[in-house]
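This document starts with one chain, in the form predicted alone, laid out as structure tokens.
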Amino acid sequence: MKERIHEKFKALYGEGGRFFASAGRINLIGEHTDYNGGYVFPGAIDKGLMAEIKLNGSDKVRAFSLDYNEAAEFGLREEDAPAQAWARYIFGVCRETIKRGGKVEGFDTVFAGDVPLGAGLSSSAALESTFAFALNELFSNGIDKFELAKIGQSTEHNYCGVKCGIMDQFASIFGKKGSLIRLNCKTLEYKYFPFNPEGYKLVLVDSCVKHELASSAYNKRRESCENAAAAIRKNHPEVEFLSDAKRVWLEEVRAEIPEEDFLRAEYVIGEVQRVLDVCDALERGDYETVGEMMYQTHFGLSRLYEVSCEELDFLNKLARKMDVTGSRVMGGGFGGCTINLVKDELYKPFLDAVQKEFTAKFGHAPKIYDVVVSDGARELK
């Protein structure tokens, strides 16, 4: 990928520049907990985005996307926003850096990525984080890593129309090889935990389906969680988010809230505890417990939170049947991937069975992605 980028860069702009990269991400456990003030447990992966960048002495950015085979040129003022969706990410990072007092001047760039699109691995966060990190280095702005993650998040909010949480950009900026990051979404406190599953592989199985309910259903679940938290707060004023509540406090208000709200809240309170249990298990090197927690999360997402779908439940049941250590839907749900913790000796039989049985049932093959927990945003020397 680096050679392809460099060849195009030389053809378009002459002499080469500096290389920067950042990563897509997985989330091992901790789903739908972010907007409830709970924990998430992401890590950067060995698939991401790479860019060659050089200052051009003007007030214009000239960018070329190898993946779209398309060029864009834009200025750095608010009214200069480019038409292309991919270029708005770079423009947004420039604008958000400037808003924070950072210096940004014209530059040339060619970039490409190998994050599978639509698989829930956050290719957009990889793009934002690459450029946020690069501009900070190129102009010696001295912006701290937290703020770099927020630059990516604000880009999504203000220039791309997506009201996302902080997890994707956080993982992409803070990612560290061989470690997952427990992030408290309320306080933004974080801690690294070792993740070196010798004898296991981390495999994503992409169902290649996306069901349409996603955005309206997401909002509805968010509402349910807020309703449950408000009911609990009447008895326990210290409950700011659902993640602050205890299971027994939810039971106290069961008669006062719709059953649907109760089930959603039951899942979230359980999931917050599962993240903590997985962290404890990793410190002991106990991957069997990690796997069991993943299965429990899938059950909760499917039966209590109801964001799974037939294809994902099928993949999860097949993993259980084949003694895969852990498996669950990853991401918002209604399609996308399962994340699977698979013993080396089961790896080939599991993937063979997935390809054969899923294709026979649903009429199309799933896609398979092996992932390794890797470093986040960095300069490539």
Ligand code: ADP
The other form holds:
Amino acid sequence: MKERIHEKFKALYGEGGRFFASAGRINLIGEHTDYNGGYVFPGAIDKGLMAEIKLNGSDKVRAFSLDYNEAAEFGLREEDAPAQAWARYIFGVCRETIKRGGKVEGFDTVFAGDVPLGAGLSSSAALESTFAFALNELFSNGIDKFELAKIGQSTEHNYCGVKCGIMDQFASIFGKKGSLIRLNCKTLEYKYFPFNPEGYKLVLVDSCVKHELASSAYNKRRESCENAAAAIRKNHPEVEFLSDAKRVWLEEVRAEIPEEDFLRAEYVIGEVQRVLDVCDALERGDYETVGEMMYQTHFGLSRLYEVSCEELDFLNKLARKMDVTGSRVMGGGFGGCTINLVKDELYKPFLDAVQKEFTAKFGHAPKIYDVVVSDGARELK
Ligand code: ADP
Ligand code: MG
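Next up, the form predicted together with this ligand. The previous block was the form predicted alone.
Next comes the full complex, and the chain you just saw is listed first.
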């Protein structure tokens, strides 16, 4: 990829610039916990985005996307927003850097990526993080890493119309090879845990479906969680978010809240504990327990939180049937990928079965993405 980028860069802008890269991400466990003040547990992956960048001495940015084979040119003032969606990510990062007092001047760039777009691996965070990190280095702005992640998040909010949380940009900025990062979404404290599953592969199976319920259902789930938290708070004022509640505290209010809210809350409280259990297991190198927790999360998302769908349940059941170590839906639900922890010797038979049986049942093939937990934003020397 580096050669392709450099070739184009030379043709368009002449002499070489500096190379920066960042990554997409996975979340091993901790789903629908972010807005409940709980933990998420993401890591950067070996699929990402790379850019060659050089200052051009003007007040304009000239960018070329190799993947879209398209150029964009824009200024750095608020009214200079480019038309192309992909260029707005770069423009947004420039603007958000400037808003934080950082210096940004004109530059030339050619970039390309290998994170599948819109598959739930956050290609957009890879793009934002690459440029947020690069501008900080190129202009010696001294912005700290957490703020760089927020630059990416604010770019999504203010320039791309996506009201996302902080996890994707956090993972893509902070990601480290061989580590997952437990982020407390309430306090923003984080901690690295070792993730070196020797003898296993991490593989995503993309159902390639997206059911339309997603956004209205998401809002309903949030409401249920807030209702449950409010009921518990009456007895336990220290409960700010649902994730602060103990399981027994939820039991105390079971009769007061709709059964549906109870089930949603049961899932969230269980999920927060599972993240902690997975972290303990990783410190022991116990990947079998990690896998079992992934199945429990899938069960919770499917039966208690009810954000799975037929395709994802099918993939999960098939994984269980074939003795795959761990499998669950990853992301908000209603489509997208399952994330699977698979023993090396089961890898091929499992994926053969997935291809054959999923395609026979649903009439289209799933997509397969192997991932390895890798470094996030960095300069390539
Ligand atoms: P994802 O779940 O992959 O983050 P999004 O819809 O949030 O999906 O972001 C995808 C968008 O990000 C693309 O439509 C494009 O505008 C931009 N993008 C991501 N990767 C690239 C790339 N390699 N080249 C150009 N644009 C990209
Ligand atoms: Mg995105």
